[in-house]
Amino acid sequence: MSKYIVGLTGGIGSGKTTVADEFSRLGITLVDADVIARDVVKPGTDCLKAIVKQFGEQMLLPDQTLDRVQLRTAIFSDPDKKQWLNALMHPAIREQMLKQLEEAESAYCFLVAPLLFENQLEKYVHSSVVVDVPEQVQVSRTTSRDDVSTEQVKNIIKAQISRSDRLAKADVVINNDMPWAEVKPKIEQLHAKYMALSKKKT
């Protein structure tokens, strides 16, 4: 097991994945909450069966995988349905996440979670890194990447912790609103820092 765990988070469109991938290239294990969230609803899983039972067969695409757009639409304006889904998903995701953290073998590892602070996942990490960009950058990146409306992106941003609260909770902030050539050295410095901290934990 990695002796040192770093939480990596940031608002939608902040570039978390790009930053996480750079640490992965440096040989660091990533435990990604988004990937786990997709895994726990694969065909044949208990979570997917429960969703279909609750919402109906229209939640399945022709290949029997979950229709995420349909599900998002179903829960978006209904707090009770959203609460039901969270009660189903969060324990399953957390169980898998803790298992993967336990199995991580790199000197330190990352827990990559968009809702690190919202879901109180920071209690599992020794340090937290926030990838940050201004809101207008979040909106422009996400609308061009995901083919969604500005309004939808703004609603997602509103549903997440505020930018000021996220920054206040961060141990380290990576400003990702600058050329990659300037961001990359910051990642390499952090890598060296976490390698040293992991040695102290051993």
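Each form is matched to the other, and the largest set of C-alpha atoms that superpose within 1.5 Å is called the rigid core. Everything numeric here is computed off the predicted structure, so don't read it as measured data. Positions refer to the first chain, counted from 1. What changes on going to the form predicted together with adenosine-5'-triphosphate (ATP):
Panel note: of M97, K82, A168, L66, the residue at the hinge between moving rigid parts between the two forms is M97; all others are over 12 positions away. Annotation: rigid-body hinge motion between the two forms, rotation of the minor part against the major part equal to 13 degrees.
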Contents of the next structure:
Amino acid sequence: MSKYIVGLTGGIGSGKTTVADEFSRLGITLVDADVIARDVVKPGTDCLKAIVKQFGEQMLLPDQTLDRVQLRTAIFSDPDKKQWLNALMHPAIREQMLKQLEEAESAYCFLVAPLLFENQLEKYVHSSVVVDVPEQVQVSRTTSRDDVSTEQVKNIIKAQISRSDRLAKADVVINNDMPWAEVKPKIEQLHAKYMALSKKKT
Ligand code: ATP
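Okay, that was the form predicted on its own. Show me the form predicted together with adenosine-5'-triphosphate (ATP) next.
Starting with the chain above, the whole complex follows.
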């Protein structure tokens, strides 16, 4: 098990994946909360079976995967159903996340979670890194990457923790509002720091 766990977060389009991929290239294991949240409802899982039992076969797409849009619609205006779903999903996600963190073998590892602070996942990490860019950069990078409108991105930003609260909770901030060639050496420095910290822990 990695001796040191670092939480990596940031708002939509801030550059979490880009930063995480760089650490991965340096040999560091990434545990990705979003990937796990998708994995626990894959066909054949207990979670997907429970969802179909509760909400019906219409929750399945023709290829038998979860119809996320249908599910979102079903829970949208029904707090009880939303609570039921959270009570099902959260323990399954937590269990899988802890298992993967336990299995991580690099000197230290990352828990990559867009909602690290919103979902109180910081209790599982020794330290947190926030990837930060101003809101207009989040909007411009996300709209040029995905087929989404400025308004959709702004709504997602509004639903996430505020930039100032996120920064206040961060142990380390990576300013990603600069060319990648300038960010990369900072990541290498941070890697050296976490390698040293993880050695101290052993
Ligand atoms: P999401 O929250 O939507 O999953 P994210 O935080 O993982 O996004 P990325 O996908 O890593 O963000 O980055 C968003 C976009 O910005 C990508 O197209 C990426 O290539 C680009 N990008 C990341 N860092 C930089 C940078 N320093 N300079 C220019 N473009 C960048």
